[in-house]
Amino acid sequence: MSALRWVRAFAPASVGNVAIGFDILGFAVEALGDTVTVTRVEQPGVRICAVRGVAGDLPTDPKANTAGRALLALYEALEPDCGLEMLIDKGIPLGSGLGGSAASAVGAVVAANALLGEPYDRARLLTFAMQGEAVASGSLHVDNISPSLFGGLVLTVGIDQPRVKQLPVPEGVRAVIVHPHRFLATREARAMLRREVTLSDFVWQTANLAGFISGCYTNDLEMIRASFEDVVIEPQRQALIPGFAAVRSAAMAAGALGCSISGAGPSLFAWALATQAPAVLAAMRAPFIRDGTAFDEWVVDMHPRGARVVASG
């Protein structure tokens, strides 16, 4: 156990699914994230002293909070001879589709792990953070947890023993992200999904996933462009996001490699070459401007950097 009294960690936002990898693909978004401070205290147990920032009114009961539940999972596994108190600073808007619940959970376990002397590797921290994600969405999934923790574009296979692989992003490709100021609950977006997929859609989606991954490894932008289409989830969820069809059509016309929903939405994202990213961003923002919808926007490099300690004492 370390001699530190407190540790602060930053966990980046993320785009889940990446269109063709429902629940298994995601990439980190360094432009925003959550910061979690964990402090060692004498009284046993886990407590949340405050939740601040942009997310609004979130529970401070650890069992009902994503970061709290993740920290409880680590605490119960390690059984340290101290208590842990947590302060959460939310930088990711609630219900934005940018992995806010995942980032809080990741930040909590990364900070606590450093405070307690690094007893666990990142693979084990992933399993703790997954418990927190279940609080927000009602199920265990890792498409936001893994990129927030490991950084970059990440493929995660399995739930009980998840295997994580960082995938290469072709040189010069950027992510263009637009977040309309709307709230969309992950539980709602998951509850509406059909539980069965036709054989033809299964084959089509599988081919797109394989083509996308092969394109990333071989720098084949045309393969990525041809494969960047979700035929299973996006057709169902787009009804929850007013203006989605117009944004996607505009992005593709401006030269995007692909455009889809970020996680459960309502944020939207596209991949584009750096030289075309400004035009793609302008195209994606235009429908929201016409509708009078407020929004945030980012163009980001998908470099492989994930959650990390930013201060301690």
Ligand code: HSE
Second form
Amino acid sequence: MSALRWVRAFAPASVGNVAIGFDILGFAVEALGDTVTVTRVEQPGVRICAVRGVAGDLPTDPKANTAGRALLALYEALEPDCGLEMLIDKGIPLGSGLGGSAASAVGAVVAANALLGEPYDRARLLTFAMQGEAVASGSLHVDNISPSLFGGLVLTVGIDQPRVKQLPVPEGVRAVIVHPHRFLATREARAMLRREVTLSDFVWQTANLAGFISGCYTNDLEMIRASFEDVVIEPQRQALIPGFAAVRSAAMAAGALGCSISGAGPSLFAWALATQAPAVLAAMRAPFIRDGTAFDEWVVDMHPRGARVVASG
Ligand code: HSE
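Following the display of the form predicted alone, present the structure of the form predicted in complex with the ligand.
Full assembly next; the chain just shown is listed first.
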């Protein structure tokens, strides 16, 4: 147990799926994130004092809150001789497709773990944070939790005993992200998906995932470009994102290595070489400028960093 009274942790946003790795592949977006402060108190149990920032209207009942549920999972496993109070500062808009629920859950367990003397390694923290993600989307998926926790581009294999692999991102590649200011519920974007996949789509999708990962390991940009296509999920979800097909083809014409939906949407992302990123960004933002939709945009690298303690006292 540490002598600290409180710890504050920052957990970055993330892009889930990365087109071809539905529920298993994601990368961290350090440009924005959630900040969670956990304070040691005498009264046993877990409480949420407040949720502030860009998404203040969230439940403060720990069981109904992603960060609360994650912190409860850690608390119940460790049974510390104190209670924990949490303050959540949301930097990631709700329903943006940028891993906001995951970041809050990750921030909570990283802050609490530091406060309680680092009893758990990151692999165990992942399993606690996953419990929080289930509150938001109704299912255990790790493609936002893992990159937010570990940083960079991350593949996660398994749910009960998740194995995490940080993948190399070829030198000079950037992620271009556009977030239109619309709300899209992950739970609904999952509920709409067909439960079956045809054999030919299965072959195509697995080839693309394998091609993408081998391209990352071998710096083969043409392999990445050829593989960067989700033939299963994106064709079903693009109806939720008006104009998506046009954005994707404009981004590809501008030199993107690939362009797809960020998580469940409505944010969109592309990969491009740094030299082509400005043209890709211009192509991706054009429809939102045309139809007057407010949006945010980022061009970021994907160097691994991940969630971390930013202050304590
Ligand atoms: N993999 C999840 C999905 C991410 O696409 O539903 C949700 O943020």
